[in-house]
Structure formats: C-alpha cells, structure tokens
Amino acid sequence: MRLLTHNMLSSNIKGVEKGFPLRIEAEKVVEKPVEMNADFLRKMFEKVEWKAFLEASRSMGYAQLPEEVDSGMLESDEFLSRFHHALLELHLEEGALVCPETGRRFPVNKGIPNMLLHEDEV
C-alpha cells in the first residue's frame, strides 16, 4: 500500500468521529522505484493532508521531509523527489491501519489493507 492510498483512508466503524489519519505498524516497508511525474505531483501536493502524511513516511522509516510545507517548494527538484519517493514508492508490505479513536487494527497483508468491518461495528 502506498502513502498516496493512506492519506485517503478512514476508519468507518460506526460512532466514530476521528477516523483520519490511520496510524501505520509497519512489518515490512518495500520501495518500489516509480518513474517520477512533477505535474501529477504538483496535483496532488494540494490534495495530501500534509501532517498525516509526514507522520506516516516517519512511521515507514523514511525521515527526509521537512515539517513545513508551502507550495513554493514545489519548485525544488529535492523536494519532487523526496515526496515523489514517499508517496509513490515506499510500500507498506506488511503490517496494520490502526484507527485514532478505538485502536482497531486493520491488517495489511501482500500490500492489500483490509478494512472491513465487523457485524458489530457497521
């Protein structure tokens, strides 16, 4: 599972109010090399919630993102670079999505993460 696929998922159990951002148990992190595009990029820079993001690569090992971000460091070479590489080819392999507000694990295995819910939680 990618990073981009994280910033986008929610726990859904029912009641919950704080389902974002799951936080990542990495088991295994693998990185699969992704030929970079600096306009899907620059699109997506605007869509990715910048804090649940660093704070997922950091949980995957990967360190090399500033805190803060603007828009003009889109402009950077080092910049594309280092977020095209933790959003496009780090991989949570193995491991769990765990929910904020319950801790609810929801396993990733083969890199699928399984976010079905149980009877009781729909």
The other form holds:
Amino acid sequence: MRLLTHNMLSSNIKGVEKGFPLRIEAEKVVEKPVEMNADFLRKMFEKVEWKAFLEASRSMGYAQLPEEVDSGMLESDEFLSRFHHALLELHLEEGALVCPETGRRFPVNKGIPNMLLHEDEV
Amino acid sequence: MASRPELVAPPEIFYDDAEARKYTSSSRIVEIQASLSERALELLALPDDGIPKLLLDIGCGSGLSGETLSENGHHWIGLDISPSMLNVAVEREVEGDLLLGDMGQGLGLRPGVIDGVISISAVQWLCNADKSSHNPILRLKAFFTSLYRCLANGARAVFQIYPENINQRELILKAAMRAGFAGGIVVDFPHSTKKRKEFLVLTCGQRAVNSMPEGKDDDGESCSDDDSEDEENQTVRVSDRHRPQKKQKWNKSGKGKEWIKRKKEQMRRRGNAVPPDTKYTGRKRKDRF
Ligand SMILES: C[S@@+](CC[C@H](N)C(=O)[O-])C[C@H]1O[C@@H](n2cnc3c(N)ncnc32)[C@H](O)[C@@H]1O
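Write the structure block of the form predicted together with the partner chain for the protein whose form predicted on its own appears above.
Now the complete complex, all chains and molecules, led by this one.
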C-alpha cells in the first residue's frame, strides 16, 4: 500500500467519529520506482492532508518532506520529486494500520491492509 | 451460464485459491473482463485532460478490471473480500493498491477524494444474505452511502452487474438513488442473450446531467432499456453523449522495462528494499492506438 492510499483511508468502525489518519506501524517498507507525472501530483496536492502525510512518511522511514507546504512549492522540481517518492514509491509491505480513536489494529500483509470489520464493529 | 456463483457460496469462500487461479487463467474471462472494464471506463466519461485520475475498483478480484485502468494511465485502489483473489493480484503485480474489505460494510475513505469508480461483475453479490447477520438492504445502503461520500463532486460510478432478476436490479438501483445518486441503467446488446450487458451509471453532486448514455447494439443503432427505468430515475439523467474517450498519451512516452530496472538497481545500491525483477516487471502495456 502506498501513502497515496493511506492518505485517503480511514477507520470505518461503527461509532468512530475521527477515524483519520490511521497510524502506521511499519515492519517492512519497499520501494518501487514509478514515473513521475507532475500534473497528477499537482492535483493530488489539493487532496492530500499534509500533516497526516508527513507523519506517515516519517513512520515509513522517509524524512525528506517539509513540515509546512504551500502550492507555490509545486513549481520546485526538488519538492515534486520528494512528494512523488513519498506518495507513490514507498509501499507498506508488512505492518499495521491503527485506528486513532479505538486503537484497533488493521494488519497489513503482503502490502494488503485487512480492513474487514468484526460483526460488532459494523 | 450453468449456475450463478452467487448462489453457490459466499464470495470469500467461492473465490478460494483454486477458483481464483482458474478465473484468472481463463483467456476467455480475461478478455470479457477487459472489454467490460473498457466500456465501464468509457461510461465514466472522465475529463479528457490527459491527467491521471484516482479511481476505485470495487470487487477488484485478481486485478483484471484494474489493469484496464492502469493501461489508461490511472491510479486505482481496489477492494475485494476474497484473500485468494487478492493474492493472485499481488502475484500478477498489478499497479493498484489493494484492500481486503467487504463493500457491504461501507467504505472507509475520506470525503470527496475519489475521481471515479468502476465495479465489474461484483455488486450483485450484495443482494445475497450470506450470514444471518446480513441484511441486503442495509448492506447496499452502507455501501452506496459511503461511496457517495468519498466521491468528488460530479464524479461518476459505473457498475457492470449481473442481477439475477428484476427485483435485484430494482433493489440495487433504489439503494443507489436513496444514497443520493442520480442515473440509471445502460444496456448494451439488449437483444442478444449472450452479449447482453448491464451497466448501472451513477453520478454524484451537481454537475449538469441531461441524458443517459446510450447502450450499444449490433445493428449499430443505439438503444436504451426503457422498461428498466422507472419515472423516478428519469428525472435526472446522466450527462450529454460524450465523445469516445481520446486515447491518452502518457503510455507512449513510457520509459518501460529498462528504465524501471535501472531505477530499481539504483535504489538497491542505495541499500533500499526493492522487490526482485520478474516477468511482470514493467511489462508492456497493450498498445492503445
Ligand atoms: C466476478 S469477480 C470480478 C473481479 C474483477 N472485477 C474482474 O473484473 O475480474 C467478482 C469479485 O467480487 C468480489 N466480491 C463479492 N462480494 C464482495 C464484497 N461484499 N466486498 C468486496 N468484494 C466482493 C469477489 O470476491 C470477486 O473477486
């Protein structure tokens, strides 16, 4: 799972009001290179919750993103390539996602988060 | 078709390791799913601006439908309830991210972030009650309301479905309308028992919607399945007849296998964990022209 997906995902447990962002417990992170598309990054920049993204990238062992951002940074190739790398090239392979409100762990195996809820969570 | 898989067992049981493999290695199935996905993507009528979109594939299975999205340059997130199907997707190194989940439990996604949704041959599964705790109406409701929430304003969702009968079609359509969607059903090849295919085309939000896209037929004339739409659904119709989507260009400039291998090698030298190269690495995408 890439941070792109992590940034869109929230805990869906019944009664949970703020299920975002899921905290990442990373056991294994892999990198898979993909080509950069600056237009896509600019669009995604509008959608990404930066603080959650920043934290997520750190928990994946990547510390090259700036704390504060503004859309002016999208002019910088340097920024774009870091944003690209963190958003689309880092994959959480093994570990877990943790609901910020309840602490419920959603395990991640072979890159796939198990988001299935127990019956009493629906 | 002899029997409906939906009547055999719950999806996560029906699609076990053996079935997932069989499904994905049948060239007939691969071909059908690809053409259904192409058609769904066309009905999504995404803006023709050449910018990749973030899409969802509901009931993504082993990734046959998602691959069509990748081939057209889009990013996607796939959800499926069958671990075996998802395992095959991992083996095939699909480019989308995969989630193990049950659409009937609703989608846990932030509001307004998804640019479009496809779902190929999956949603009819929601009409069955596979467990005593399952209520199809509630599960359809949970699914469509959560789907509506995560879509960007004006985005569409296109579902190719195999309803077992008229009641199932109505059940699905009603749940979608109740969740706030507008739209209806497009039928391709309505006069052919074999080729007949149904697509539920839904829009969310305000963007002007005038008429349903038309179904395809063999005689080249377009047709719409009037008897399947009740009055209520016709009040709002899906946008104007769109041009067939322009083939998008980013694949052409693709740097391909060699580039990926070189880049992976660089990353490895920097001491990073990078997956090994396989026959799927940077495989050539279908030529879109
Ligand atoms: C016929 S397969 C289609 C797979 C893929 N879309 C394709 O075109 O090849 C139907 C898929 O729907 C999935 N499915 C059925 N019920 C589901 C549910 N409640 N939640 C998520 N996926 C489900 C099944 O596991 C199966 O992989």
